[in-house]
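Let's start with one chain on its own, the form predicted alone, as structure tokens.
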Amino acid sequence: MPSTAIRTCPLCEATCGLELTLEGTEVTRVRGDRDDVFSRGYLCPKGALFGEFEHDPDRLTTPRVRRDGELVEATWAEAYAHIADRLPAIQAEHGHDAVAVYLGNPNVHNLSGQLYVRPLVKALRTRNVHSASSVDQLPKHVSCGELFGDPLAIPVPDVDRTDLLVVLGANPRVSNGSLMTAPDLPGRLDALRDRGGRLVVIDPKRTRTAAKADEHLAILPGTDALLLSAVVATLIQEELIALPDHLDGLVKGMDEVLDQLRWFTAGRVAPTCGLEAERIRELARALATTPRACVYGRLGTTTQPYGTLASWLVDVVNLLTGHLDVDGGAMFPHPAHHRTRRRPFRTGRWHSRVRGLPEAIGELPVATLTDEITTPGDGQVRALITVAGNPVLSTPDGEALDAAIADLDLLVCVDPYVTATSRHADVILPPPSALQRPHYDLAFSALAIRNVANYSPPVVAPDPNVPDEWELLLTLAAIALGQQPPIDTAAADAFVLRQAVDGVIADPTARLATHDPDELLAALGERPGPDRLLDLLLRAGPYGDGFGLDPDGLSLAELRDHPHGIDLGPLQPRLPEALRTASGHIELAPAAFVADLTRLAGEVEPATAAEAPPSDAAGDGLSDGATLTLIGRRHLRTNNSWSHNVAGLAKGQQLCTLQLHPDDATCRGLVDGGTARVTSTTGSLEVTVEVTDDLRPGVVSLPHGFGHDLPGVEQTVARANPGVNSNVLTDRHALDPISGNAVLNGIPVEVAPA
């Protein structure tokens, strides 16, 4: 008989509620769960076949180890005795350093994920630790941790209650939201123009969301810091600046943020950003005047050159016009999950090796990691370890970090397919289904835009040969403290919780730092793995049952009696009480931030660089050169490089395909569905062509995450639809300079037909 099962979906940041239908272990149906307490039934394509991601026949569901040079099965045994071989052996050779890890964009969809990898990481004693978040998001993180003190404190905007919502470099109708979760944002957007209010897109194409919006401005790629100081300036002319109330004497540094940047007027910047002087004008207005109002910027805004001073003057124009931590503008959430309380927020606190970049989050930039292989000396990479990671295709410059990657001493991957990174590997760890395994959106809960708790078990039985992914971290953490395996995967299990159970009852600001430890350890009981960690987290939590303090508070055998959901209501205020800064104010004016501005002043066009008059309009941008600017873009049926195997997304659409403007593809020879040649400065490939009024002239769009033709790669149907991998053509050289995040947007590219 058909079972029915309630989920969140894993797939992207959205956490919509899935109801599946199940035949014995197939999932043969999916639809929305309308009783989910936050995405009330919406369901998006990528959801809808979630049993197609899950019975995937190139699934991997066994380990493979490399053997006379090809990859073969092996049993769990043979894997990690083969890991135990080599990876001490490296370590007492060459140092912790010469081991580096790669953690991939999935880690954070997957509670074992959350919770067990940091002890892999600390296990290993490397600083060569880096991830996804140098090509995506680091910026963001560079900007809070420096303004609230905790790189985690990302406002999001509080879309349900506001007015008008200005979005810049961001797709929210494809991408369902990026450091904003919120399920459904088509419809959340649609009510918010229902309700009267507007939506502004400043986008350099006419995306899905652009269209839809009340007004779409076409801005040149990669300046959206100088808008933003734009805005600034014209709050300052027209004495627009309204700080809220409860911010007041909050906030250091205002003056010389002021001060520096009164010089950005519209006038000046406008040509160089491709936009009329009295839009920004009439931008800056609206967002003063409007009662509830909020921008809102994500990928667009962070990998470019100047990525950490677009995501802070994001925070800035918010605050400055009365529209930061209150309701309908840029607010905190307020997780279920307990978060101890870090220290202020720094970066720097070690450098890469060969380019001397700074640590930011506890990661190096990933645009680095080639220059780490490849570059010898004390501290060289020679042993990679990549967790849900494909950096081949996701990182810049990705056929030099190919060739280098092929020539370590040892890969080890934790990935259920062989894929363009993972084909070099000498272990591949397959970890199980999602269906096997308990889900909680740690991190997407502290991103969301109303305060939820949703709990999913597991749907289908473990297999009892197959270790859990909490058991093959803590098993590759063993090894890398020199322990051989088997190893007792329980007794580090209980290892990792009483740190954790110390962690909590260390930071003064819990509600549980006055309880003895063995009381909690006994409460949590004999259960190992995410289970147990999580209960912790979420009876010490603002709305936990405090172990006894509270009976009626939140607790996971709770949220395993609501599996739709738990509602813990809209977002409210937390300022001064979210901040982590050492002087408990906003720090507005970071040292490296301000002295960055000198670096954007030197992108206005010199001709511009005396204020022009007001009625001065931009150009239209036309490329009459050979250079026009490469972007990325998104879409719906895709996310990153690991849901191009599902059949049910690929079908019909060929999705990696090479826009531009009309007038481009005339004045270059090239035709819808021909072929185009792009190269940059560090590679070239040959797309087919897609000629489109969506973008402005000037400039180009290619989407990441493609690019699976490569030989040995084992995805069926992401082979037989490939694309070229967009990293071809970026250079790891160009980076934002102070989060040292990848600069993917605005590449200068050279089109012509192949």
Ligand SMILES: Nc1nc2c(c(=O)[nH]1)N[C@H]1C(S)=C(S)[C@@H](COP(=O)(O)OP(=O)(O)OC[C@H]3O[C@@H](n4cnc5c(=O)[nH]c(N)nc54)[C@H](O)[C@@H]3O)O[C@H]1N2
Second form
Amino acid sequence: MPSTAIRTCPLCEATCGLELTLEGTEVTRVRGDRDDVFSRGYLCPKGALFGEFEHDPDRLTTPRVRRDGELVEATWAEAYAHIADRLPAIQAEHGHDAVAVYLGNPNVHNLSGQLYVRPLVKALRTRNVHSASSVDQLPKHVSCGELFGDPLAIPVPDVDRTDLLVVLGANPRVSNGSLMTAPDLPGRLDALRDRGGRLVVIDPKRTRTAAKADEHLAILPGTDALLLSAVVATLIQEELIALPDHLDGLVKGMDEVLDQLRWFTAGRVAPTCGLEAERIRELARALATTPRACVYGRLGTTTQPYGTLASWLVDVVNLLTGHLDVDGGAMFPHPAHHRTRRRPFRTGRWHSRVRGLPEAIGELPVATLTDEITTPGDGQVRALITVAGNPVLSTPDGEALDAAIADLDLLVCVDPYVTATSRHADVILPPPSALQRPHYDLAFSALAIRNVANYSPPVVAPDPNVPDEWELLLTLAAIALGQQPPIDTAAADAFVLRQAVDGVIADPTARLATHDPDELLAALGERPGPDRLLDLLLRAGPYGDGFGLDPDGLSLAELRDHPHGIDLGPLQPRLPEALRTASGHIELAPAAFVADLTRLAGEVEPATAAEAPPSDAAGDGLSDGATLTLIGRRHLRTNNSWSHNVAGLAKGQQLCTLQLHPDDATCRGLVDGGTARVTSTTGSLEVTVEVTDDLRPGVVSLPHGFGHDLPGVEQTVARANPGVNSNVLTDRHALDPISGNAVLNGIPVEVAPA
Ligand SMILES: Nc1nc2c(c(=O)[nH]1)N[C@H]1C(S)=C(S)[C@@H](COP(=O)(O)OP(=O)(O)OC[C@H]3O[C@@H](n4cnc5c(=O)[nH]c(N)nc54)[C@H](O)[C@@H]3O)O[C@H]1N2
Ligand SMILES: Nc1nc2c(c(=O)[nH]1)N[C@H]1C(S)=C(S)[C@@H](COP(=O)(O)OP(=O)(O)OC[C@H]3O[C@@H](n4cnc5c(=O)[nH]c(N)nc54)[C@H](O)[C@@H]3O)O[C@H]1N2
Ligand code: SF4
Ligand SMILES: [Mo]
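Having looked at the form predicted alone, could you now put up the form predicted together with the named molecule?
Now the complete complex, all chains and molecules, led by this one.
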């Protein structure tokens, strides 16, 4: 008899509800859950193939251990013993920093990753913590950390109520949204236009989102901060600045920001942006005069040389046009879980050993991991633990990293596949199927355009002989602390819970400050694993039952009774309550940001731009006939590096092509379907050409996450149609200097027939 189960999709940030049909443990059909309070039945091609992701025959079900050079199957005990033999010894001999960690994107889609990676990182006591954040959204964290005092207080566009949405460097019709959790963004963008609203897309490419917009501005890569500065300069010139009433008197540094940005007039910057000045001015006027309007910036604005400035200026523009923390503007979500109040935000609490790059949100830029592995000296990295990451394909200068990790003394990968990265592993620890674990979106409920809470219990009973991902992470933590496996993970979990309870009670902003920790522990009961921690966070959270304070409030039990989720309503204004700055104000003019405006201004002066190193010369992206500017793209049927093995998704299509404008193709003798050689200062590759006028002349596009033909990769479908690793072309020395985020867009390349 088939059974059905309701579950939130873990494959992207949209958090759609899935209705799964199962025969035994096998998913035989997936539909959108029409009763889901947020997604209302929406489903994309990836979600529809959720079952194929889970049942992929290449997924590992037992650990692998390297013996005589070969990655062979091993028992869990053997795999753990292998790690216990080496990991503590490496740290004892070479110091804690000799072990680095890389945390990949799927951790954020996984309750175990969200709750148990931190204990592992703490146990390792290393400064060499890296994650996919520094090839993604780190500039936004740093910008919000400085402005609002909380790197996780990220305003999201109130898509359902806005009448003008300006999208910079994002393609939500394909990505389904990022730092903007909303199922069915295609439908929501249609609805915006149906109610008479306008969508403006600013992107070097006429993307699917741009093609369906009211206006598309084909900006040159890397010039968003200039464009946004010119919007502010126009607001100043035309006296259009009007803060939201409730924020008057709450903003510090406003005069300084205005003084600094006045110079960046539309007339001055427009040629560098590749746009007409008047269109920038019109954009400023439209933002200022539309009562419900919002600017939203995403990946194209963060993975570039001015990532922090662009992220900052998005919020500056929203504030100055009266749209920050206001209905229909950019608003702060209020998720259901308790979030511990952090110390005042600060970057640079430590620096990377080799390049002296500053820490941000507890991590160092992954772009410098190769340097830390290959540069001898005290503190050299000799071991690496990856959890849900594939840095060889997803971080800059992938070839150099590939070579570096091959020489490590120990590589442990927590991953279900033998990938471009984990092929070098000494031990691979595969997590169980997503069907066997509970799901709750701690990260994405804090970025959602409505306040929603939705819990999914495991669909398939966990196998008692296979560790769940949280057990695996706690085992690694215990090993790092010198314990010998087998580890009592229930005891380790009790310790983690005790710390979490103490943390909640110690938090002066928590509702439970006067509670007795033992009472809370007793109320949470004896059930190790993420459910219990989640229950604590929900009950202590703003809508929670407060362990008796509000009997009608939220708890895990309450969510279990609502399998389609609980809608907690539209976003509400949250300032000043959500501010965590020391001053209690919005700090609009962080010193480092203001200082970086000098570099930005240098992009405008042709004489200065000419002196900048090529990787920083983003403003000079206008095609000079020889050098082209490379950007990336996503496809509806991909998910970073790890969806290409799902046969039903890939469908044998050639998705990894170099897209370029017909004029750029013709003058180089390139034809559609032919092969081009693409060369940057870092590397070179050959790739199939796709000629399209979707790109503006001078800009070419190549997706990331491909390149699955390296020796040893065990992804049969992906290998058959491997594509190329675009990060062979990206430079690990090209960073946004404030955040340390890698520059993955706007790469100067030469393109010629192969
Ligand atoms: N050039 C270029 N590079 C980019 C980007 C770009 O636009 N251009 N985008 C960047 C962005 S935004 C991101 S987020 C990064 C992503 O970079 P990564 O996070 O390094 O890469 P993913 O491809 O997401 O790899 C995830 C790995 O997690 C494994 N995995 C999947 N599910 C689970 C699970 O439940 N548990 C565990 N333990 N493992 C799991 C997969 O098998 C895969 O090996 O790439 C970045 N790199
Ligand atoms: N189908 C699918 N969905 C995904 C993913 C996936 O791999 N596949 N990955 C997920 C992840 S990890 C993330 S982080 C999100 C990302 O979500 P988005 O940010 O929406 O995704 P991208 O398609 O990378 O959009 C970036 C856009 O920026 C443009 N761009 C490049 N350089 C510049 C520039 O300098 N300025 C401006 N204005 N635009 C520029 C590119 O042309 C591109 O259209 O998507 C998520 N969703
Ligand atoms: S849009 Fe994202 S969350 Fe929704 S079904 Fe597709 S992959 Fe899953
Ligand atoms: Mo990402």
